[in-house]
Each structure stands twice: as structure tokens, then as C-alpha cells.
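One chain comes next, on its own, written as C-alpha cells: the form predicted on its own.
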Amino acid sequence: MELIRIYRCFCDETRLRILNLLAATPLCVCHFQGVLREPQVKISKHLAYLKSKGLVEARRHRNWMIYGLPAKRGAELESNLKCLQDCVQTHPVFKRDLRELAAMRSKLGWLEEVCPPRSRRKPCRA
């Protein structure tokens, strides 16, 4: 059942783009809006769907909800997220998203204090 739930979440481009960004760092809806260039309502609906299926967690920090990948991930999810990361390396939309995120990094100082990028491997303190 875990695998079916994962693939249902993976069958939408916006959700794939969200998961790809979350593999780099936790984000709030406003950051997704800036990178994905999609309306808040659309992003929030996709985040709610991913959260209901267990692929995304949310933490409150002051006025913001910070979304990230689950701290504890099953082997199926971990494998599929790695596959996603490998597969999107040459896709222009996903490459643009990561460039936009990198450009936005300087504006995420407050967020990095709360949820450091995955490379630092510290848990979020929300």
C-alpha cells in the first residue's frame, strides 16, 4: 500500500516539483509561490494532499507553516525520492526550480535558523 500511495502522489507535475524542492530544504507556501510561479491556493491544495498521504510534514514557526519531508521515511519513499532526484537532473522545469531556489536562499535566513538545509542534517526547531 505504501508504494501505491507514493505513486499517486508522484503522478502530478506540481507535486513532483514540490517534493524536489523539499529534498533541498523545508519551505513555506510563499517560497513555493516564488519558485513555482503558481497561486497560493494551488500550492496549498497540493501540500495538503501530500501531507494527508504522509509524504510531507508541517511545522508552525511564528506566522508560517514550514513544510518538509518526513523525518522518518520508509524505504519505498526514500528510494522513490532518490529516483526523482536522479530523473529530474536534466528536465528544464526542475532545473529552473532549483536555480530559483538557490537565488532565493539569501532571503531564507530566518528559515535556515529554524530548519537548516538537509545537508546539515539537524532536526527542525519549530
The other form holds:
Number of protein chains: 2
Amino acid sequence: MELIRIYRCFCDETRLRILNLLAATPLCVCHFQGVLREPQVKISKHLAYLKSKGLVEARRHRNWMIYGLPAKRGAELESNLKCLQDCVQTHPVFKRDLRELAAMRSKLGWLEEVCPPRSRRKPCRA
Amino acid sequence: MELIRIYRCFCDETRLRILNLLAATPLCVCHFQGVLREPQVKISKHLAYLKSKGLVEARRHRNWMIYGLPAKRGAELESNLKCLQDCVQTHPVFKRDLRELAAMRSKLGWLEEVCPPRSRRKPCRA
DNA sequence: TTTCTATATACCTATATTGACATATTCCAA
DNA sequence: TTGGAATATGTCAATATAGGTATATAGAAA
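Structure of the form predicted in complex with a further copy of the same chain (previous: the form predicted on its own):
Starting with the chain above, the whole complex follows.
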């Protein structure tokens, strides 16, 4: 059942933090590392989990893997993402993550090219 | 984190079916057995799990344990229960459960006394 | 008391999840 | 073609989950 798959994805804090960030914009793994301050392998595995369950999509851009919420989402995923957004508004952790993300965005100044070419920036992980 | 506890409770089909029924009315274990057609031990364990996570409350009425959603629920639980309700509207399983419940209610004719005294009825499980 | 009904718990097994460490892969640049 | 950067995967250990069988408990009835 689709719902169960969604809730299984939702029942880990790292994954919730990832989804919270992805609700704002697609991101590459190094961004998650910077914002969440968790080891690369942990983030990578949770992303793989989310992808295997259809909660995120990934595309490669040069060296980077860009993860994002699926372009077309079922009604159930949509509702639950919205609900998650509501619930998360007041949580310090999630708010901090979004602030960190905003800071990193303005520092690196990227737009739809989530990870700009290496020649124009420091590595994401700083 | 409260949210995680909620989603862990939500990521099992039997528990979702239980919560769906409880959104309609408090119930005793034998009702779940009748509606869900799952073995008593399975239901009892899932109820114990839900109770340990604060998603349901229980009180004893004579021989029966009456389970219900908590009287006062946090905003997160409230939102997610509502979201669950929305998502579940269209699922055959959940709809069937509610129909079965309605049938059982009219057959047994109980009101706030979820399980009426034995002298006035057949056992819940039939 | 003894018995019955409703429910809970112990114990076991199988499987899933999570995190850590080490290693592999992919792409790019020199 | 070699090296480095970004990301993924394999293996392992610890823990959690889920279902089954058998048994225990609590309350009501006989």
C-alpha cells in the first residue's frame, strides 16, 4: 500500500529533515552534508532509501547527484508532504535546517543549476 | 520526536485500519476482531503498541477493554489523523472496514456503552 | 470455588532498519 | 591516464518490528 511506503519513509528523523529541505528546492548530496551535518554515507543511504520508495527522484549533473521531490506525486504523497510541512513549521531542528540552507544558497548563489561548475565556486562541503 | 512516534505507528496496515475505525468511535478488542478478521493476539499487540506510543487510550469496562483516540491530542497527531482520513477515503479496505463496523453497530445496537452487558447480547465476536 | 470470556504477555523466529567502516564507482580535470 | 571530488555500495553488528504459538491474567457468572 502506497500509504505504508510513505509512512515508512517518514519515520526517520534524517529522512524528515531531507524531505523538509527538498520541499524548498532540489539539492545535491553535498548540500545535505553541509546543512544536516551528518556523515556522507548516512545521507546517501537515506536518499537511496527514499528513492527506492519513490519519495524522491535523482538526476546526475556532472559530478553531482541532484535529488528532488518527484515531478508528479500521487494525492497521498502530496497530502502527507503538506501535512508534514505544517507540522514542522514550529520545530527548531527543521527551522534551523531551512535557515542553514538559505545561508548556503546566498553564499553560493546558485539558481536552477543547483551545483554550479567547479570553476566558479568552492566545493559545497566547504 | 513526537512526529516520528506518530509515523512509526502509521507504518503498519493493521494499525492504520485500527486508527481508521477509532476515528469513528471507541471500540473494544472484540469489535476489531470482528471487523478486521485478524487473530486476537495480533490486534492486541498492535493496540498495545499504539497505546505505548500515546496514539490510543484504553479503559476497562467490565470484561472489555475500550480503546479510543486520546481525549486531548497534540496538533501533530490531530493533523496527521485528519490527513490519514483524507487519504483513506478511497481505499477499498478501509471503506469495507467502516461498512463492517456500521453493520456490527446496527446489529448489536450499542451506544456509549460500547460493549453492552452480556445478558443483553451475543458475544461481540459472534 | 470453578469456569468462561475477553484480553494481555512470554517466547521464538524471521525480517527490516540503522549506523559505522571500508571500499567501489563515476565523472571531471590536469 | 592519473588523481581527486562526489557519491554509492558491501559488510557487519545492534536493535526494532511483526507474526505465530502457548500461556497468563482479570472480571463475571455459575
